[in-house]
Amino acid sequence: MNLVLHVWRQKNNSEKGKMVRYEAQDINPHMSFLEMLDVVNERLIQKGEDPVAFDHDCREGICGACSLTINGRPHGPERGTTVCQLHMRHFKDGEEIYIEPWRAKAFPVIKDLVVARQAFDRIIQSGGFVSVKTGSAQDANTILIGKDTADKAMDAAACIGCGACVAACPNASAMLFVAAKVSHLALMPQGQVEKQKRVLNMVRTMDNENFGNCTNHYECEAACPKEISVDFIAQMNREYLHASINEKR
C-alpha cells in the first residue's frame, strides 16, 4: 500500500515546527504503525535526510512511550490500542495520514514527535507510592480483599502513563492519570495509611504542573489505550474533598 504522511517536524522546543509531507510507498499492511515509520526513516537516512524522531520502547502496549496523535486522535483510530499495536491494515491505500506529538503545555516538544513527560514523573514522586512498612510480600489470599475492590484496583493499576488522556482533553487535563494512580493504591489495605496525604499531594502537584481542569468531556476515557473509566475521577474528587476538610481541622 502507498500512503501520504504529513508529519510534524520541529528541531527543538525553542524553534517553530511545521508539517512536512512524505510518501510512504510499498508498505506492508501487516506492519505496525511504528514499523511503517521505521521504513520511512530508513529511506530518509538513505537519502541523507534527518529521520523523524519518535518515542518508543517495548512495542507491546506496555510502556506507553509511543505517544503519537494520528489524524487528530491520540494513539490513532482504534479503541483500546497503543500506536505500537496499531497496524497499517486499518488504513486505506492512498490515504493521507497526519502525525503530530501530544499537544499540551505540560508536555513540551523535545524534537519532532517526542515530548517531555517528566510532569507525570513528578506527580508520581509526590505520592504515587506506599512508603509505610508493610512487611514482605504476602502469600496469596492471606489478606482478605473483596473481589469488586480487587477488580477496581487492578483496573486503575492498568494505567501505563502514556498521556493520551492529556492529549485528548481540550483542557489538557491529567485527571484520569492522577485518578488512576491515586485509586489503585487507595483501594488496597497497604495504601490506606497514606491515603489522604497521597491524594492531596498528587492533585496539588498536578495543578502546579500546569495541567488543565476536568470539565467532563470524556475524551480521556475514549482515548485511553487501557480504557480506564472516568469513574475514578469522581472517586478521586470525593477523596480529595474529604482529605481537604480533615486537613483544616
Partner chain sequence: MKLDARIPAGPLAEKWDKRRFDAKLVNPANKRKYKIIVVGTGLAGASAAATLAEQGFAVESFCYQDSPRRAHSIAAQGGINAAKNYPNDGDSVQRLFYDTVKGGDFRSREANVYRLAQISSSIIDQCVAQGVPFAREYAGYLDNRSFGGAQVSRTFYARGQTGQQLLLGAYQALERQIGLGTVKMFPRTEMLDLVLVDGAAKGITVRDMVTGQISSYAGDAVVLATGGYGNVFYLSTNAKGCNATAIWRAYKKGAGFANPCYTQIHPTCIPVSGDYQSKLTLMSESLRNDGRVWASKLKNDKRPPEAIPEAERDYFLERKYPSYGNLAPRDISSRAAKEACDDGRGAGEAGLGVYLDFADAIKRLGEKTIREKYGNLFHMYAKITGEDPYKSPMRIYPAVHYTMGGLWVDYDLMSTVPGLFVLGEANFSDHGANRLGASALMQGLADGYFILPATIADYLARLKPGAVKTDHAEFRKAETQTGDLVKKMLSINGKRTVDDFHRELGKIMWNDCGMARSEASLKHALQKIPEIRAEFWKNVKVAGANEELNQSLEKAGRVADFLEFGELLVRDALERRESCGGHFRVEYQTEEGEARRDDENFCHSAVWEYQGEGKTPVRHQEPLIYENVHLAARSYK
Second form
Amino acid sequence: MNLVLHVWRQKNNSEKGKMVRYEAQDINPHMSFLEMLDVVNERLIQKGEDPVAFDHDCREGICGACSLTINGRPHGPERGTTVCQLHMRHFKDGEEIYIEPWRAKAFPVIKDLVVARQAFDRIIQSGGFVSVKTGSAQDANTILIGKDTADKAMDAAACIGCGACVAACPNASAMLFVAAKVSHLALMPQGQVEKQKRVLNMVRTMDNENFGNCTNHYECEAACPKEISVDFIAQMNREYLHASINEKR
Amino acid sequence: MKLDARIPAGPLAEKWDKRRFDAKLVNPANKRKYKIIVVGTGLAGASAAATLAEQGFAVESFCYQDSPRRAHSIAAQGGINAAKNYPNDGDSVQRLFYDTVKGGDFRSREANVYRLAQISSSIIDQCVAQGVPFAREYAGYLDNRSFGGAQVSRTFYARGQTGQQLLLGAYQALERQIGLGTVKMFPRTEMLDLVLVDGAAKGITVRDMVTGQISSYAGDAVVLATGGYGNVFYLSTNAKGCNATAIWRAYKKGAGFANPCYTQIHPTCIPVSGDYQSKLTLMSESLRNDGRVWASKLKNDKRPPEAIPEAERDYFLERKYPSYGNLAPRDISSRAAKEACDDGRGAGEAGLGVYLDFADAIKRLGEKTIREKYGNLFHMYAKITGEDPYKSPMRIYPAVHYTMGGLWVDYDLMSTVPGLFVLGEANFSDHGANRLGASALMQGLADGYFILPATIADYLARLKPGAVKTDHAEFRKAETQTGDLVKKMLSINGKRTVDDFHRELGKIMWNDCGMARSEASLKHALQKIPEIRAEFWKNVKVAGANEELNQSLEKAGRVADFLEFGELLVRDALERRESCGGHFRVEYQTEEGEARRDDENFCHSAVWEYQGEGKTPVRHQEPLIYENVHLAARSYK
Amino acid sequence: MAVTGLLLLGFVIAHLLGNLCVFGGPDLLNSYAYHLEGLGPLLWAARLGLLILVLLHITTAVQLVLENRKARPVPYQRYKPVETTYAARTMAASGVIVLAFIVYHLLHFTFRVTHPDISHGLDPHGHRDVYRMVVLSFGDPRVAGGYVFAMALLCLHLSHGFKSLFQSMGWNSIRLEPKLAGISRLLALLIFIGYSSIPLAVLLGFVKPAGALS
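Same protein, different form: I have the form predicted alone, so give me the form predicted in complex with the partner chain.
Expanding to the full complex; the earlier chain stays at the top.
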C-alpha cells in the first residue's frame, strides 16, 4: 500500500516545528506502524536526510515508550492499543496520515515526535509508592487480599505511563495517570498507612507540573492503551477530598 | 586472569549465612561518603539502586530510556518463582535449587543457585509489601501456577504482566529514593565506557542522548545491570534498545566474559511474518499450562488447523516427554518445534510455526476461565496476527529470548575487575546453560534487593571513599576515545544503514549459531562476521550529528559492539564441543536427538579474556564442582 | 466548580418550582412572590449568597479555562476526540451565554427595567402582579424565544455539569457510571421542559393574561 504522511518535524526544544509531507510507498499491511516508520526512516537516511525521531522500545505494548498522535488520536484509531501494536492493515491504501507528538506543556518536545515525560516520574517520586525498605517485609501470605480487590488494584496498576491520557485530554490533564497509581495503592491494604499523604502529595505535584485540569471529557479512558477506567479518577477525587478535610482538622 | 569464585566453605545451606557474617561492613555514618554507580534500571538495577540508597549509600543511576520504568524487565509476562511451598505440593529450597541446576543442564555454580533458591521467598515478601498486585485466590491467599521445567506450582504472577508489576515496585522504590535525594537519576544517558584507575572500576563515561555531550561520572564502585545480548541476533524478544555495549566495553577493559554461547530460544513466540519485521513477540510460557502444542503429521500440510483431524495431529511434546508434556523446558520444547518444521510439517505460509491449541482447555475450563488467565496474551496475539486465538489455535515459533552467558562474577557478584559488580541478565551466574521460566525475575531481584546490598560493603569497606574524581587522567582518556569513536562513525558516510548491517549480522547468527550449531556453521560465521564488521567501518551511513538526539548514531554504536561481540559468541560455541541446554551442537546428540553433554571435558564455565584489537581472546575455565547434586543426563520423559 | 455548580443547580430547581406556580393562576404566583419578598433581609441574604456562588463559579471557571489553555501551548494540527460530548466541549460558551441571559433576566423580572410598561402593576389583593408581567412578557415571541434558547443552553450546560459533579466529588462508581450520563441528560431535559413550558404555554394560549380570565 502507498500512504502520504504528514509528520511533525522539530529540530529541538528551542526551535519551532512544522508538519512535513512524506510519501511512504510499498508498505506491507502486516507491518506495525513503527515498522512502517522504520522503512520510511531507512529511505530517508539513504537519501541523506535526517530520519524522523520517535520514542519506542519494547514494541510489544508494555514499556510505554511509544507516543505518537495519529490522525488526531494518541496511539491511533484502535482502542486499547499502543502505536507499536497498531498494524497498517487498519489503514486504507492512499490514506493521508497525520503524525504528531504528544502535545502538552508538561511534555516538552525534545525532537520531532520525542517528548520528555519526566513530570510523570516526579509525580511518582512525590508519593507513588509504599515506603517499605528492603528486608522489612513480613511473610507474603500474612496480608490477605480478596481476589476482587486484587483484580481491581491490578486494573489500575496496569498503567504503562505512556502519557496518552494527557495527550488525548482537551486540557492536557494527567488525572488518569495519577488516579491509576493512587487507586492501585489505596485499594491494597499495604497502601493504607500512607494513603492520605500520598494522594495529597501526588495531586499537588501534578498541579505544579503544568498539566491542565480534569473537566470530565473521558478522552483519557478512550485513548488509554490499557483501557484504565475513569472510575479511578472518581476514586482519587474521593480520596483527595477525604484527605484534604482530614488535613485541615 | 585469575578466576576465584570465592565460594564460602561449609555446607551448601550455610554458605550464604557464612558469607554475610564474614563480610566486612561499612559504618552507617560513613555510608553516604561512598558513591555507587548503577547502570541499568531493570529489576536488578532498580532494586539495587533503591536498596543501596536505603542503606545510606550515595547512588547514581543511569538508563538509556526516558524513564527508569521502561527497562525491558517490564515485558516479562509469566511470573516469578519462589520456594514458598504455599500449595503444599512438595516444594522446598532444595527442590527449587535442584530444578534450577538441572534445568541449566548442570552448567551453573551450586552455591549461587542454592542461594538464589534460599532468597526466593524473601523476594515475594518484599514485593507484596510494596503493593505488587499478585494474583489471589478467593480467600485472599496468593495464587500459584506451574511453569516449564517444574512439577510443582511455585510461580507467583500478576496476570500476564508480572515483570511490569515487579519492575514498577522496584521503580517506585527507586523513585522514592530519588525524591529523598539519595539517588541521582540520569535517564536518556548511555554508558559508553568503563573507567579503570589502578585496575579497579572507578567510573563510567556516558553520552547524554539529548545533547550528545560526552562526560564522566566517578564512583567507588560500578554496578552493571544492563541486561542481556539477545539483540545480537537482530530479531529477538528483547526491546529495540537492548544492547551489549556496557558489558562489552567492560569486557574490553578486562572483565571476563563467561559462556556467551548460552543463549535461550523461547518456544512460544509469534512467528516472523516478513523481512521488515523489527522484533519478535513472546507469548508467555504459562500458556503451555493449558495449551497443547502440535504439528501436522503430514508434510507440507496447508490445511487450516481446524481441518486437520485429531488422528493427523502430532502432539510432539506430549509424545516425546510424557511426564512433563507441554511443560518441558524451553530449550527442549524449542528444538522439538524446530525439528517438526525442519521435517516440513510446520504451520503457516513459510512453514515456520507449530500450533498452540486451547480448544481442549476451553472445553474443559470454559472460555471465561481461559480469558481470565490469559486474556491479555490472547488479546496481544489477536492484535499482531489479526487472528482470533479463542477460535483457532495460535501459531508459535521459537525466538531468541534470554542470554544465560554474561560477565563472569564471583559469589559476591564482582567481576574480574575489582569494584565492577554485575547483576541480573548481564552476569552469567545462576542459570547455567538454560534458564527455567519465571527464574529471570527471581534472579534479577535476588541480585538487586538482597545479594549485592549484602556483598558490596565488603569491597567498599576496604577503600577510602571518594578517592578518585573525574579530573583523573583516565577519565579524560576515556572521554576522548569515546568521542573519537562517535566522530568516526559519523564521518564514514557510506551507503548502507545501520539496521541493514544489523539484519545481516542477525541472519548469520540465527542461521549459523541459533537453535542448532555445527562446526561448519560456526566456522562459516567466524569467517563472515569480521567481513561484515570490516564493511561496517567502511560503508555505514549514520545520519545527523552528535550534538542532538540521534537515534541512528545510538544504534550505530550498539551494532558496532554486536559486530565484535557476535564473533566471541560464535567462538565460544565452537570451542564448547558438547551440547548442553541452550547450546546445541548437532555433532553431539544422542540417537534420539537429545543433547549430549560431555561432563568429562566441559563441566566448566568458559571465561574469555580480551587480548586487544584483532587478537584472539584467551579462554579460561572455571571448573564446576558438584558436591550436592549428582550429574545426571537431563531427562524430562 | 462542582460544589458551586451543585448549589446553583439547587437554585435552578427551586426557582423552577416557584415559577411553575404560574400554572396555578395569578393568585398563586402573586402570593408566592409576595411571600418571597416578605422574607425581607432573608431574601437579600439568599440573593447575596447566590451572587457569591455565581461569582465563585465564574472565577473557578475562568481559572480552569486559562490553566487548561496554558497546558497545551502548541495545538494539534489534527485532533479527533472520541468520547467527549458537545455539551462538555462547549461548557465555557454555554456558560457565558447563560450568564448574559441571567443579567438580562434580572433586568427583566427582578429590576424590571426592560419592560417598565408591564412590570409595575398590582393585582386585586394589592400584591405585585408578577403574573401579568410574566404572561405579557412571554406574549412577545422574541422574549419567549430568547428565554427558551437560553434554557436550552442552560440545560446543555447542566447535562454535562451534573454528570461531572459526581465524578469530581468522587461519588461516581463502576455501578453508577454507565447510568450517570442518562440520568444527567434526563434531569437536564426535565428542567428544560419545566422552564420552557411557561413561555410556550403563554404563546400557545394555555396561560392567558388575568384580564382575559374574567
